[in-house]
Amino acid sequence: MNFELNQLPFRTVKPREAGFTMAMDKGLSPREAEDFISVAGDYVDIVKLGWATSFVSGGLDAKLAIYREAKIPVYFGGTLFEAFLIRNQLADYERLLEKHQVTHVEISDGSIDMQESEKYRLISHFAKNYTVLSEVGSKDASKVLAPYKWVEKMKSELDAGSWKVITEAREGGNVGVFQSSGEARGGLIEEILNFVPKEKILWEAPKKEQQVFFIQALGNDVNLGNIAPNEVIPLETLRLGLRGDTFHLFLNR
């Protein structure tokens, strides 16, 4: 912080499992994502490379080692992991992940179909090596799970090896676990809260009224993904309660 100000709410630092932020780089430049880490760099806990932007952006081996040197671990988007196991390259991944020295992997399955027992298996395969993040949710909008069916997937995959369970909102935040208006679905929400530890959930929220309806709900440390990396301070003021929606969330307390 560059300055004293007193009555803020406790905010865990990094390494942290809490309080998590994830932000979706769509193909920054290697410039680019210095500056941002410049600036925002304290506040994010991981990256990750917008589904399938890795494949067609230039500089990607010059900003993973931007991003190694800060200490900010990166994944690929799971589109391009299922775009790899749709097209039988698994073993392609792998050794993509290999060569570009990433350390953590998203298992989803948000755009093509997978037996439940498949994606465990995929899921307990790559934690032997790798830090799994799985997502739980559907892409298309028309295909709603019920909320013990998204208990009993993340409750599933978090034994099969999962790091963290993400909730699929996609980049417009209107699917999974929102209305497409945007609305935060909140009796599914509580209901994964009720059997799913609240730290073992990554949240994709990545529109302001969805950051704060979270920060609200279950305070300042809850996890939030597909932050853009211009929203990530805008999100930090958030939790702070330094921003006119939280602004006296956390006073006096």
Contents of the next structure:
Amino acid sequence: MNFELNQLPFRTVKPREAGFTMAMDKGLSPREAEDFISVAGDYVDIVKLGWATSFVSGGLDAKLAIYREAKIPVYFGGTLFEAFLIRNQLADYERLLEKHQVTHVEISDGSIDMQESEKYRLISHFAKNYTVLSEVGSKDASKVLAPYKWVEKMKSELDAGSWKVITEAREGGNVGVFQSSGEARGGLIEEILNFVPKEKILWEAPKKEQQVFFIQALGNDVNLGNIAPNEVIPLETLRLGLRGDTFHLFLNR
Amino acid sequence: MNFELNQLPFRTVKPREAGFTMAMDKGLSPREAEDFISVAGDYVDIVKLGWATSFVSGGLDAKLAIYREAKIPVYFGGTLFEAFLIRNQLADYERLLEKHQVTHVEISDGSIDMQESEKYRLISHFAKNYTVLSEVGSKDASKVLAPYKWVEKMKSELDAGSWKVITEAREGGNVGVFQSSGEARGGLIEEILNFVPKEKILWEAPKKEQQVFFIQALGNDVNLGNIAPNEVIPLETLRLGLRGDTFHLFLNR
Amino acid sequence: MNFELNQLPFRTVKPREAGFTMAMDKGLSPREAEDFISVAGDYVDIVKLGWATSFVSGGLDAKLAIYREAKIPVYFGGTLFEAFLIRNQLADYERLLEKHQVTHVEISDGSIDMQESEKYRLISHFAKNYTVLSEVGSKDASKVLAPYKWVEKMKSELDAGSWKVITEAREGGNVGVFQSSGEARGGLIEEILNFVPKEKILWEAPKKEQQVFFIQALGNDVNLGNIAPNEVIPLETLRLGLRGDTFHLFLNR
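What about the form predicted together with a further copy of the same chain, after the form predicted alone?
Everything in the complex follows now, all chains and molecules, and the chain you saw is the first one.
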């Protein structure tokens, strides 16, 4: 931090298990990634290369080297995993991860149908060599999951070897634990937290209102994801109670 | 592309007549233009310097040189043409195009009233020395054109010498073939395609939902425009069926 | 400007007292700030480091040096002032301003309750050594101020030593003189202008519709703030009547 302010809330530091921020890079250039790290490197814990943008983005190797140099883990979006899987190219996918020294992998079924047992098998398989993030929830707004099913899936995926489970929200923040309006499904979130440890969940929360909601409801050590690179600094101020929306949250405690 | 994926849909390559992407630069710095090209150069077919932003943006010459070097044609937004026209400065406009070695020009009447015959005359005039894009549709949401008028205008402008006709949507994507809500006017679009060849139309589609609509309705070789620079890579994944919204579109064929 | 266009409206030049543009930097890297200045330096009159983003942004010293070099004044967002104030650290805040050679300061009470007399005292105090911008209006959408109270506060703050008074709108543009929908409260604005000189007011107007509203209602020499860096060039075209929304505004006069 650039100067001294008293009475700030406790804030976890790197490497973080709680209060961590996953940023979504959907096609930064190497130089833009450098800029991003120079400003927000201390507050971004992991970077997702959104869905399959890594397939077509120029400068991928250079950018991955920059993130590696900054010791910020990177993983490919789950949609890329699904694209390889549905084409029976999982071996190619593993070669790709190896080639790029990628250490984290997302296992998801947001765009494809998959037997639960198959998903657990894949999580276990990848967990042998990678840190696995698995995602629960469909990208399809019409596929609503009952709360007990959310809990069951999340617990089973963690049991299968996932490091953290991600709740799907999309870049737009309008599916999964959010209604199509972008509002959070409070009851569902409460139910999930009754059964799954908070630090094992990564909530996708691309919109400021959602970030505010999670910080207010769950504390500043909530794990949040799908944060646009230029929103990582604004999010950090929310976590510290240094933006209007959370200004009084930590002062009053 | 950075790696191998099977069963991808056919995708046109540069120089493209179909499936091309027009990006709107509304004031990138030279360095930002370099970054943009380094990431998405293979997928951007033409760049529009939005409306009259080129009039006030610093670094214009350097940026135009960068696009020229990358062999990406650039044209000034139609509003700039109209600003020169309404001031009786068309000769100045032509000098400007020459000075900057600009090869493409947009002829539009989105903000001014113009006789149809006058527009056709201007298209013919500029078509002698430039590749002409002409735009149909008003920036004024209250001026709704009947479908047969859309078709008539588009055909006449192509006959007059336009390389492609653009359907106005503005940066916000809420006029012309879109309703003020941003939703596409399906009937109008169908009527247009009955009479005008698909590759001759450039649909302005700044919002993701609109891009998805056009790709679903017309295929991945639809020409799309007014794409923000940092949305060119996301659009390319939509065209390839590598984002949730179009994931199954090409797999099932 | 890059070329000649006749019949443009009069436009103030730097250093501007009227028609000035305040941009909000919420975490640009030094290089991004350079890019911003290279494109829009002539049209940005002052930069606000949004709320407390300066507390956590990497590269702060280098960025401040770049703005200083470009002779663009910078000030810390009012929320940072309030964060120091509520912690009884105002002396630290003044040391911070001195250390960074910051010449402008925002005095606000958007997130805290403050006696009016206390606010006037603080304005007077800081006005001795700094150019003071003070902000009227709460960040809390539920706290609606009667028009006569707006006028009274604005006049008193100017009397106390403020260089300009800012009307709060937040980054989202949905409080203060705007309704939650983002629409402007026309009656309130008219009332304010009856009693407060136009050049003494800085209207926060982050959304294009709001900028268009103010330029249409008050002229192109209205002071506008909370403009995103990449929207400064688009705003400049609005001021010059070179974008569809204001194309005819100055031509017809």
